[in-house]
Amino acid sequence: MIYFDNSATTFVSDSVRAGLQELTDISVSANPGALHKLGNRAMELYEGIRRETSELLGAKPDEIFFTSCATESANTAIKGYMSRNKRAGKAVISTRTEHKATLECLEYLAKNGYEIRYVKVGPDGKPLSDSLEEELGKGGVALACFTLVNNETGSVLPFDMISKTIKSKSPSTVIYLDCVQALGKMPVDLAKLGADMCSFSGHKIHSIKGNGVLYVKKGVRIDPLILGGGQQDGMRSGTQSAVLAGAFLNALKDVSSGIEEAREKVSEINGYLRKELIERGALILSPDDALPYVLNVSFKGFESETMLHCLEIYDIYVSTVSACSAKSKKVSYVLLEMGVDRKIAANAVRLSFSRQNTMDEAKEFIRCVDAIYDQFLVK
């Protein structure tokens, strides 16, 4: 099997799997909110996990909140900030290439009287500076929402430029950043990054599904999305799970080491595939400076879903659009927003890699593509 669909989800790592047994031991399985010693022990474990997670992310423990997924983190950050800070302004700026978790939150805000201003992006998927300055110049921008690495193309946000522009034109604007596809693939130090709120997902870094993280910078006030017993400093009610938080931490430990070495390995795979596919008439839709973990390619003569199922015959797994939109069978809105012709976008397939992929897999992929063209393409 060749699995090139790591942007959708990653397989659980051996260290995460092994850690689950320790995290589910009866000695630490009590409710962390209980007053007896078993509850105290569970709370100590949980807070220790929170502290280690914050250290690896470059944050303070009280800035880290465990959630069920990045979608919950996005909803909490975006809705929560606008709900809590009604005097900050009625406008939010973003792009139309954001993940559905962000776009649906913005649509919700629009239906509730907020103004959503969309910054235009260029052919490389990056926000155009002139458009950003224009939208900021209209005033009243409470929140800016962007993605550090696009999940469909691998386009890397020029965040330093974005942040400096926002802070110079609209100093009070708070920045929410989707860091899901960046974590473990490029250095992420929240203390240095400059974003006010960030979301992360466990199952994108070889953890189990059902765990994510929300970072909220000290001093940024938001309303909680989930109400109840007031756990996690009142930010996210519900019994704390050391199992899920620990699974995230164990995965984070793995991907936080050897980032540069892994990137070099994946860059070699990406570069090989780019060269071979271009020689076969395919169009590369990811920008040249994209993060190498994502390669979006349009296959001449094959609609995206057709190529996906042809590759599946050879036990090769890729995706078309984002997994969150795949069932709708629509053409990628990200590619269309970048100015890609609809017919080309309709043939687009996303290959997404992890540090576990190999060059041998890349070579076998090309061999199978050749076989598919020989067998199925009408000449």
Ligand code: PLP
The other form holds:
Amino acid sequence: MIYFDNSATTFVSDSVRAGLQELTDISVSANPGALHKLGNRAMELYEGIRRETSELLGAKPDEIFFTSCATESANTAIKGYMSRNKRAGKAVISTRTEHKATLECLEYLAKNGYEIRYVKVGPDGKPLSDSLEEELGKGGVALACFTLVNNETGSVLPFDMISKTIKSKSPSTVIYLDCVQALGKMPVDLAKLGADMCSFSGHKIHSIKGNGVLYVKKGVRIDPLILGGGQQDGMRSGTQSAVLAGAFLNALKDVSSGIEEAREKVSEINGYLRKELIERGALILSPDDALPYVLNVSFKGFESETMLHCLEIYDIYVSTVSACSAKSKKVSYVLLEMGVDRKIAANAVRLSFSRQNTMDEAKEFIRCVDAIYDQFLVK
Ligand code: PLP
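Next up, the form predicted in complex with the named molecule. The previous block was the form predicted on its own.
All chains and molecules follow, beginning with the one already shown.
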């Protein structure tokens, strides 16, 4: 099997699997909120996990909240900030290339009287600075929502430019940054980054599903999305799960080391595939300077879904657009927004890698593409 669908989800790593044994031991399985000593032990474990997670992300422990997924983190950050800070302004800026986790929150805000201003992106998927300045210049921007690495193309946000422009044109604007596809693939140090709120997802870094992280910088006030017993400083109620938080931490530990070596290895795979696929008439839709973990490619003569199923015959797994919308027949809104022709976008397939992929897999992939062209292309 060749799994090139790591932006949709990753497989659970050996260390995360092994860690689950310890994390589910009876001795640490009580409710961390309980007053008895079993509860204290569970809370100690949970708080230790929170501390270590925050250290690895470059944050303070009380700036980190465990959620069920990045979608929940995005909802909490975006809706929670706008709900709490009604006097900060009625406008939010973003792009139309965000993940649905952000776009649907913006849609919700628009229905509730907020003005969403979309910054244009260039053919490389990066927000255009003129457009950013124009939208900020209209005033009243409470929140800016961007994504560090685009999940469909690997396009990397010029975050320095974005945050400097925001800080100079609209200093009170708070920045929410989706870091889901960046974590473990490029250094993310929240103390230096300059974002006010960030989201992360465990299952994209070889953890189990059901765990995410929300970062909220000290001083930024938001309303919680989930109300209840007031756990996690009232930010996210619900009995804390050391199992889910610990699985996230174990995955994070693994991907936090060797980032450069992994990137070099994946770059080689990406470079090889780009060259071979171009020779076969394919168009590469990921920008040249994209993060190498994502390669969006439009195959000549095959619609996206047809190619996906042809590859499946060879036990190769890829995506057409992002996983969340894999069942709908729509052409990628991200590619269209970048100015890609609809017919070219209709043939787009996303290959996405993890550090576990190998060059041998890339070579086998090309052999299978050749076989598919020989067997199925109607000439
Ligand atoms: N943001 C980006 C960029 C993603 O790729 C994804 C998942 O596809 C999400 C957010 C949502 O992540 P989760 O599945 O943890 O809710």
